[in-house]
Amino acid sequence: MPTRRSTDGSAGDQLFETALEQFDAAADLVNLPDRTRSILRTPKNEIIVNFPVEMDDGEIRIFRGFRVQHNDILGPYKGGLRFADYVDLGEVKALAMWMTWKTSLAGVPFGGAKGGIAFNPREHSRSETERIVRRFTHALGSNIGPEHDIPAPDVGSTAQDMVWMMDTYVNAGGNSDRQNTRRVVTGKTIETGGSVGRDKATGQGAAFVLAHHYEQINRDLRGQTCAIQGFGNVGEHTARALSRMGVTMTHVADHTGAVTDPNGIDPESLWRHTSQAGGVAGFDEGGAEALDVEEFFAADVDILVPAAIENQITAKRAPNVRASVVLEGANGPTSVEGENILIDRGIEILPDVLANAGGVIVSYFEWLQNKMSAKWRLNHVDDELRTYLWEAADNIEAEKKRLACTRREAAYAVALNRIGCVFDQRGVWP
């Protein structure tokens, strides 16, 4: 069960510097000259903006919504854009960070960014929804577009979101233009541009990074057990992608609690339930039984996959985690001291830059579907999707075992080189 966090804006700006400290870490390790650090250390731009809104009753409320643009040196901005309460600038600067990260060492031409709105959906009609993304997706105007700033749907958005988003932008810009600009978002419904398999990318692309991890340590993954915690889009997808490969999910959380099963816990029928409980509590099918959130992390198996929110796997928790594999399907799952014990126990992690890069990749396959009037069949998508995967995952373990580093180091290392190289070539002008 994720833990809520404080709206003052503390916590987003600790996760700000834990960023900074992964970065300020592998910078180190590259030799990345200070006048490219001193960039990559900065938001190109941070957009702040306040909107109104009628709710159904008549009541005009004011909400803030979020647009980070941490780099585009790669190509144009990509991030997704997270509806919840405890949105605030430290968070989404963290965020864009990493998709900065993430697009460089996926190898998509697409830069970093993030945004975000500070509400929650749950607690608004489909219609106040609708408003809310709409005037939000005008007050940002210009500051998004297809060649500049790509949003996607993340933590409490949707496809639905993005809809109204694509569909606000579009009416808002020349005629000519309207069918050309259906890129201005990815995560789209499929009857709207959207591309087949961008709902499950993530998840899958988790189970492809997981594949990839037990077959260059000689494992067979079919046989193994795995924790997830959080059942939304991420969780699901990945159980499911997991379940196909003959792995076992005996244990899930979210934010109403915990359940487990030592004879498997089914996907789908635990997909039924959460769709109509809102949440994994409950649950009760076959053998499953509630357990405490602090249970759930110290749960006996093989694989533990965080894939709810940020900073979960903390330093009193780490002591605690029997997996021997963490596969961060959430960003920022793991503090810095989480990191550091599971390390020196000898604990796995696949860091969530590549972790929870199939989002971003199968973005990318959607962004140039758009481009290019055409459509992909699913096997080509998955198909892809693994080839990107594993060939990042193989340049994270050539140079981790060049640079004698952690993986997530590495991770950043391939990701800085990249960018790094870029800077050299174009320099800062004027």
Ligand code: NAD
Given for the second form:
Amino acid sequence: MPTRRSTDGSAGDQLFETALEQFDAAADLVNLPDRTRSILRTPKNEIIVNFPVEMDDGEIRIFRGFRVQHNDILGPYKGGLRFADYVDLGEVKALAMWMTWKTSLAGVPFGGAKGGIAFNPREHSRSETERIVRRFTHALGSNIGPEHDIPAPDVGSTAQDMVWMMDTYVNAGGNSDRQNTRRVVTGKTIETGGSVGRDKATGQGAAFVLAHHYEQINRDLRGQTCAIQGFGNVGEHTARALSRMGVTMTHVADHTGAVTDPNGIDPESLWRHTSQAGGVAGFDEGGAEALDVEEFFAADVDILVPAAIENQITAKRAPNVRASVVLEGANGPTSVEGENILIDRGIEILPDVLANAGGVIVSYFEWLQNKMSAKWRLNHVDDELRTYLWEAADNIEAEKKRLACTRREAAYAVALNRIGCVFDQRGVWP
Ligand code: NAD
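Having seen the form predicted alone, please provide the structure of the form predicted together with the ligand.
Complete assembly follows, chain above in first position.
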């Protein structure tokens, strides 16, 4: 059994430690051979690029970008790009590893990767952001590619950023192959080759996973209440999809604060507010009121949806959670200690690798449509998404029962069995 690597203790390194801890527990559970473990504990490639960009005032600034390619045994590397000033190598390694489990669990023919640029897009003009994104793409060069490594949006990055990446990549490549290389990124705008349903895919997928869980436990989702942390891509679309299923959002929080309305917060009204104000703080329509972030985590709701950043449901907050289900829209929102407390208290966790896999599943549909020059309709995208997710959820429940383990461990077990089997068959060469 490989030894645990020591770290300098940065938040990103701690996150990677968490990812390793979760992996080790699952690897023990499925008796993953040591040789496969050593390969999977370490990302295949860790790319760091430092690149200059001219600011609007003529000054040159150096930016740092990352791309970690964790594993590609099941297909091209796949994973989002995070734009935030706190992005570091440890965090990107953890997120890349989680992508490998997620794509395997979801049954899409991709490996796992993640990347990012250490900058806050809110502090830059549109033209500066465009130059940063294009220069980053140029610096990555052939480290990405439509059959090699395919980025997508994540925290802080948007469909427009993906379009700039795609445009930079295809223009730098051979002219006759331009159309064929558009699938080098997914999560593009529909007009430039994106898929219908990709913008809402992660939130819609989370709602499908929750609906399936409620069906399994014979409870009606209609009439339930929820609290959602994060009102970005995942939070907003989870709120909208759950609202269509009859769930009332009574609490919402983000980096600017938290608000509550026991009668329900309309996602469309809140979206109008956040588009103007940049966050949920100050939303007071229909009598909504501000509340403290700790009160948010202790909200008296049926469903808690962390859909912002990692490490939010910690050992300190977990004892106060009153929801009976935690639907992990974000990646890594629950610490290992936090999870143990939730489980001891009988709270069901629908883990991130399943709950937010909708994004990468519809990214796969976008990549396929680009490859085939095809155009799918929304009902087809949604039907396929539901089928992929429910199949993954059923596989997890069967494994959970068989191994008498947690749902997250069962999800990892399904993912690792699939990857382990391919390693067994292909071997390590030379
Ligand atoms: P986003 O940038 O669109 O939104 C992020 C949200 O988190 C915003 O509402 C922001 O206010 C909030 N936030 C940021 N820092 C916060 C803090 N310190 N406290 C509270 N709230 C904070 O990002 P997103 O794409 O919605 O991603 C959210 C999470 O979902 C991330 O963990 C991401 O890795 C994961 N995820 C995203 C996708 C996708 O398709 N976008 C797919 C799978 C997983």
